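Starting off, we have a lone chain in the form predicted alone, written out as structure tokens.
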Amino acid sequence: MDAGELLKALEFAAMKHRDQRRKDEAQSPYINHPLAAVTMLWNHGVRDRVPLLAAVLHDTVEDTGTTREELATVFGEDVAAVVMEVTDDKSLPKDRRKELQVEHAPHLSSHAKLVKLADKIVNLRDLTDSPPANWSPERRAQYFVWAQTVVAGLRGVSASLEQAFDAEHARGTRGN
């Protein structure tokens, strides 16, 4: 993995997110959720550059104005393509783009599949240490439900990430 590149894609998204901001009682700087992803990655021995660089950006698309096009331009048609993969589709409605995920998870790449494991390990991380000031202790288990329907079709894909999903589930669940 060149570092270079890896900066490219990290001061890119710290553009792209510059005025977004986490949804927790700090309102903690929306940055921080990709540098996770990625982090995460790094930590259980990802150094492929598509999944790294699809991790730092893969809320881009979703959460920001940028363009597949524009991904591709940059960073390769790689990396874009797994962005899309892991990217929902703001125009449907919520509890459909949760459904899609479930649906989708087993037929992703395995690029996208370790993004994705990486993502929701980090969401179920914050949700434990951090919540939403608004999220109710419900909502916080049905998230913590669903977030496991979405990884069981994932598996496979790294023991490693896996592991460390089902810790950190487990983790967030002891309290509920």
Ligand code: NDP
The other form holds:
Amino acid sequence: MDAGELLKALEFAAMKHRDQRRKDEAQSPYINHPLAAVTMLWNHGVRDRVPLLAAVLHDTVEDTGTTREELATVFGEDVAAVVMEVTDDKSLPKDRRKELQVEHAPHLSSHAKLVKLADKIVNLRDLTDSPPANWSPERRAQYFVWAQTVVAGLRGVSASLEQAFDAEHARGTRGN
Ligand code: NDP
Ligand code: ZN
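I have the form predicted alone already, so could you send the form predicted together with the ligand?
Then the entire complex follows, led off by the chain already shown.
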């Protein structure tokens, strides 16, 4: 993986998410999240350009005005395709989007599965360490159950990431 291309993607995502914040009490800068996802992949041995770039860019289409065409022009069709695989259809109600993530997970490409695993691991970590300001314990618990159901369909691409997910899940549900 070329460092220059990774930095270009980080710069692109930072610009796209520049006016957004995460939902934690401190309203962390949004870019911390894609940065955490790509770091998670790197720390678990992923070196392929497509999943690394797609992890950096994974929320740009869903949460900013970025289009598939723009990603394809700047980063290539292969990266754009993986980002689209992990992008929810926001015209659907939230509950349906959640169901579809579970249904789609086993059919994703290996690269998209890696990105989704990293996304779910870092979101569980955030729910334990810096949760959304107004979430009840029940709502957090529901998210842990749902994330585990999605991840059941992602298994088989990285034993190391799966272990990290299981450890994060256990840490977040300990004592519940
Ligand atoms: P959201 O999808 O609105 O929020 C979760 C998402 O927020 C994460 O997947 C992550 O997505 C992003 N996020 C931003 N900041 C954080 C953070 N600090 N920690 C973790 N995630 C963060 O909420 P739900 O997943 O709860 O989806 C709504 C569902 O919740 C509905 O289906 C509804 O049924 C249910 N609900 C339950 C309630 C309850 O009290 N039990 C109340 C209201 C709704 P990303 O990586 O994409 O940024
Ligand atoms: Zn995400």
